[in-house]
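Have a look below at one chain only, the form predicted on its own, in structure tokens format.
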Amino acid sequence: MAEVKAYDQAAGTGRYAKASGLGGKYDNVRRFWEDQLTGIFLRPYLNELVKRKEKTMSRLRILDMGCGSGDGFDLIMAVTSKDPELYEYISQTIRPDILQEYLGVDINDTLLEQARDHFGGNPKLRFEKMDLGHGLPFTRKEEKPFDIYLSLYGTMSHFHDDTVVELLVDICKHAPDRALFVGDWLGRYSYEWQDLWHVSPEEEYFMDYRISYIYPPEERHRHDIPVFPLRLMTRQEIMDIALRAEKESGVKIRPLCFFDRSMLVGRHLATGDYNSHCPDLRLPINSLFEGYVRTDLEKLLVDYVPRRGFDHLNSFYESFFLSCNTLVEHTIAMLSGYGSDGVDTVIEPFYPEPLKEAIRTMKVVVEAAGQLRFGDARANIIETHLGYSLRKLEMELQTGTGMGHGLVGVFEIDKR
């Protein structure tokens, strides 16, 4: 399959390890932007599941379609409860006391084996080899049922949608009374493959997705750099897969939150390989998060091209992109006017609130900082949590809707 040759390809080139920084899969946009903020969504959905199993006195069950290397456990055994104060130490909202079993499947064996091998001491964990499709391969018999049946990355966009709903039947079949469901697809109508939008979202449209972006980038237009189909998806097509399966099941699949997985800090955005306007924010944004190095801020700044008849999307990017800059531009006039007098800015009334309430931050932000007299602030202090700002815009102006790199549906399956 080609896609098991893209992946093994790109472990090969080791920047599938476990490691962080300004590169790489696990760079720092992934940690503290992506995957923290598919936590923020996921926590409220977390938090109600682990009170009910601790009202039973029972364990909670996971399992993760299409593990991978096991991102997935790492992802939602790091969601937190919520966000605390100062004086707060919050632990993780799935405690390893609660935790009762997470399995992990996957069709690759080079990831599996680095699964295994990155979490081979923790016996709650099994990581296992298997084709989801053609649903799941295993009733209540072989595996007890599951509280949580996750699907991240992109997984879900492997298949088409006829598999997708045989799996979420078997799914049904396979669950408790009650349990979540989190699939995660490509969206439709992400910035970083603008050349595709003419496509009609009456079709079943699979892209010609490459992994370039694991490359450096005087080697991302290697010609053997594999490519494989994966599905885009916005959030009626998903909501049209649940409402199949739930007429073919007979159990209630419940919507209970989407969300755009990625809008500012796609890969894609840094190779350009389907919209060659693409700014490259990948490498500003990580730089951004990492400790004593300081980023030209205005490398941030996104000079959006519209496309032609597809005004519902423009008026939304501009927007967005807009908000952005805004953001980045009063730092920067607050970093250049900083004084003793404090920093002096203006939040026009037509900002969104979101908008606002992050320049206001900034500005507390920059004003404390700028009395410390030990470390780098700048780098260190002021220039993440512009970071976090800039996510925090990311997850309140978005539509939740196939804008992002990838497109999050968290579903109760209900049998009561």
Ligand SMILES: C[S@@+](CC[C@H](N)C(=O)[O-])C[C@H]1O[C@@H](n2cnc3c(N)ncnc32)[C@H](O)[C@@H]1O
The other form holds:
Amino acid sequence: MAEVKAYDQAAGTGRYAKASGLGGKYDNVRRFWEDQLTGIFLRPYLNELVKRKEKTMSRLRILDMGCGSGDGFDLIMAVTSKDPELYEYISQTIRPDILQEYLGVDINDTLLEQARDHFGGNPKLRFEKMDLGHGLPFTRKEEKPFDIYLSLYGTMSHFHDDTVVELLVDICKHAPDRALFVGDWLGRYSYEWQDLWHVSPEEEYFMDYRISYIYPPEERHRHDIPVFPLRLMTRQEIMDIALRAEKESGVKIRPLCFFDRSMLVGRHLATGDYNSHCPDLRLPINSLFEGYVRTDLEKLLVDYVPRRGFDHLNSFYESFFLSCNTLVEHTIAMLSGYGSDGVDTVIEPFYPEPLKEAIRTMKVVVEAAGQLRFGDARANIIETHLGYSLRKLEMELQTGTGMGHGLVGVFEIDKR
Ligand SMILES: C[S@@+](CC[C@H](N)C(=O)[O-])C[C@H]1O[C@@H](n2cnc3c(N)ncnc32)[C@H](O)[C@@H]1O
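Now show me the form predicted together with the ligand; what you just gave was the form predicted on its own.
Following is the full complex, with the preceding chain placed first.
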């Protein structure tokens, strides 16, 4: 029967699968928090680079190192040049016409195959199998210089520091006069792995990493989940690598910015594999961003458990989580106290500025959305905005020193 064949064929493409942002690799947190936060931090450097390319009437070339299934392409092409005004149609920083080529390289055939399947129709994209474990495996003759040498979501943590130095020295040789290097590692002091904080920062430390979070809770302790080493980093350790590469290459490697990603939403908060005290915040935050799903906001409150001997980390996390809790509590109070005169909320003068701004914003959102009589304003507008407000706290209260699941360093390679 034609119908059966048609539905079978549609299901066979994999694009007929049930979609939910509540879990999986591309959950809501990945798309609306982690990818966006990464893009917002990269934005000023991409804007500057694009302006420079436009001035010289040249086009942009991107190398994505450890590209996996090519997610870096979507991330970087979605970065907007600013937070657009209401009336503006979103403007990408890197417009398709200014891109000359994106080359994604990875050691994993399965992921590369996925990337080719997904992006196969775009002639500006190439995916090649390459091992980056011994530096950049090509010369300027084989591949033209790139404007961005990109790595995302912890790829640099696969390598020993000596290997990253070697890679950076090769990048310095390969790059044009000016280029960006984006190095993405795992942060050493994420709350998710508080059990690992005791390792001396002098030690080149690799954690035993398990991708256990993709399994349902009852299967997470299976013994056949592979374990592999990933390097945990601080900002200082990344700076040491950059300085060594700078000395060896004789090329200036200028740090532009460091940022922590996923202090509140790291994937291992859900497993408790490396800290049995941490709450599973990722699921309720996924739920904040999910349309027509209401969230139990109490599940967002964190009871931070300090670790003896780490006063500076404890005091940072205490005040960070207290700020997040305060925002959530104010929002709960606004929802329960909502009336025809709007909501009453007291912002204490000692609150940190980003918290004050987040509470003021939530007040405006609750008051406006509360007027709506259809479209589940709580699930679709208020909770979503609470998600963005919590993300704002993560962005503005952080130190960029290795307190998140990810720690990213953005550098300019400058040969002038
Ligand atoms: C954490 S994943 C990140 C993937 C992708 N960048 C993303 O944003 O989702 C790390 C990637 O590094 C790749 N990788 C690990 N060792 C490598 C090596 N020696 N050479 C090239 N790629 C490598 C892995 O196959 C994997 O795709």
